[in-house]
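Taking the form predicted on its own, here's one chain by itself in structure tokens.
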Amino acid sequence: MNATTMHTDTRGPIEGLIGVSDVMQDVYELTRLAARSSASVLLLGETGTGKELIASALHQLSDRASGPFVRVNCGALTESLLDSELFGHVKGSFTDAIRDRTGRFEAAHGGTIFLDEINSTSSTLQVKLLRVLQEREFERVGDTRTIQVDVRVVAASNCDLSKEVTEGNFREDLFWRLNVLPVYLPPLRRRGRDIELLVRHFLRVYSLANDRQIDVIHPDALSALLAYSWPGNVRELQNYIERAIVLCQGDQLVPELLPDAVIGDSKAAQTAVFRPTDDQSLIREFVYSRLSKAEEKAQDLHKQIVEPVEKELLQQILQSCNQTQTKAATRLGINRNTLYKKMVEYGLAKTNGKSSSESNS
């Protein structure tokens, strides 16, 4: 779509995106207004909402468009990678820098720079930010050159970056840069009718992918996908139907082909804790329920290979969440009782500082 369209029809599907439903008609409007300016845009919606979908399509619809849009996930990396990843380096600037580095934000110059995870970002790195977007320029790690740059940056935080100011973990100077023109992804479960049409788009997709014809939906399975709420919105629904496909055997999808969480099987949801949020614990989730149903035989199994993996896992999003069992729990998609059974299993319960009557925080 092009500039002149763009400035008479604001509502409506944007190109690469779906979904018809009224609140994404409202995102598809605050898309299409903010692409004309050059202003700072914020994105904010929970996990797997689509925000770098939205970054693309603000570069895409503005005159930055034949410019570079450079992606950069601020919560991948330590503080001081991220120092060099964004700014650059010198040669000699630190033990690993043997030659000049060009940084993201330089590399993109006349284009859209996308900083997913704004909120991870430590207070050292908020000034520099704060800096490039008030004066438009930086030095590279090490180097006493200043570097002038013309970027356009799109944030996006999947947490609540007032509440992060208020408590003393994000500076309130750059929220406010950041946050001219803010844009609000609403999850899954608020979508309505756009899950079958996810769904079957999902479906094209990995059908051709693999090489498979799965074109029909059984009422049942699509009556599950329509009831369920989604804690991982639609990169969770990617997930699923990806995992379907590949282990169909017939012609459609069934709701046998879906997770015990989705189809409505309780005592698998509770006991099933981890959701697919990458690969490997997609796989680990598909283990876990299949040993739910395996024969008898099969415990051992479950004890050798399932518990550890599970285990680990826990620990890992316990340490990524500061050991808070509210949090985890929310990212986990279960709630925290759940997660606290799991942690007295697993002897973790005591490990976190915290008692399982922890409040919400």
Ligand SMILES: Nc1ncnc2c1ncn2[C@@H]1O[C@H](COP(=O)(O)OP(=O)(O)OP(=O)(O)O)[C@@H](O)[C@H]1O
Contents of the next structure:
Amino acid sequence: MNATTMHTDTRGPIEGLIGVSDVMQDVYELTRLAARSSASVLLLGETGTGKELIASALHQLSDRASGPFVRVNCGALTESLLDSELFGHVKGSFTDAIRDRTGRFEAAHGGTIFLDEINSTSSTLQVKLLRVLQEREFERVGDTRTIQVDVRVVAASNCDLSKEVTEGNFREDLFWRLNVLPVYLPPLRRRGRDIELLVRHFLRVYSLANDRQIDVIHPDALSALLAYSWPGNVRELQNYIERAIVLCQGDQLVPELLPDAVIGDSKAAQTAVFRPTDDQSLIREFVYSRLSKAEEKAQDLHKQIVEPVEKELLQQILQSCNQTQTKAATRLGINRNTLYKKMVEYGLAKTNGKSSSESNS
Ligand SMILES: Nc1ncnc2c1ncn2[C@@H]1O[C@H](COP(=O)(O)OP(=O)(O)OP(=O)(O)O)[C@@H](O)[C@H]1O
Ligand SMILES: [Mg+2]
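Could you give the coordinates for the form predicted in complex with the named molecule, as opposed to the form predicted on its own above?
Up next: the whole complex, starting with the chain shown before.
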């Protein structure tokens, strides 16, 4: 395969996703490359931007595709329910535990687990998740036996997770563990003509579903749709088109079929509800720059993507801890020996010819 076909293969649209804008091509490319490794992926982006679709594509495109894809909405359950949902429990471990129960991590063995709304997890669960990510092992609630699993973790957050870290609501070590490969889904308002492609796509889908044929878009409707700020992104667009099809009398999508918000407010300020912080953009750009290199050689993705990111993160954390290894190890949630091994591996262990493990503790 030559470099050009590879490039096209990696950037072309992914099945089930509509959009050809440059920002979405970046997403497709990153998704395809990430699918080839087992590293954790963190999906970021406003509500309705397609994080769940990408999570499922990551699984389908990976060599785990024949294994299970298990989705858990961490925001929908209380702490203790989520605990036993994720890790399972043994009979009698709490009042309602009338029989042993397999958790979702076990159910996802050999496949992918998608932890949606990861930002909603309590600090106790964050500690447990960190351990699964690091050691791939856990215990069922109320049990002492350790269970080992082979699971690829994909997590999603629709709020700025690094801000949650700064505010003390989310563990920094878990954040870095999840954030090995961040994929940022751009808001719809930044996708240019993809808006029109999506409108046409949903016109087809809902015309078919409602036994109608509405395939013409009035120019005023189109310009309003293109100018609107789409705070609810693709989900909001999908919803408006479905409603318009139901209300439509003729064969044309006219402005009157669209909500006042779109028509009246289409020139409203394009407010960003959520933007990645500089840190996240920085890491993302770093990953992208590595990816183009990885693409050239298409070999040993772990070496080319995961290791450089990990090295960069180690350097950042070590720097923020004044090179003190015990502090850095605690922040990373790994023990000092593991940290030191990694530092040696990445050539970070020596400073001025002197081992930094000797100079720091
Ligand atoms: N590029 C796309 N092409 C076609 N449909 C899309 C695209 N992106 C999103 N959708 C559709 O929009 C809806 C919302 O997408 P999805 O559930 O993946 O968003 P999300 O980012 O997970 O949102 P939330 O943060 O609210 O959970 C779904 O019905 C999905 O099928
Ligand atoms: Mg979602």
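Rigid core: the largest C-alpha set superposing within 1.5 Å between the two forms. None of these values were measured; they are calculated from a predicted model. Numbering follows the first chain given and starts at 1.
Once you line up the core between these two forms, the Cα of S56 stays within less than 2 Å of where it was.
Core-superposed comparison between these two forms: the CA of L318 exceeds or equals a 2 Å shift. Positional change of L339 between these two forms reaches 2 Å or more at the C-alpha, relative to the superposed core.
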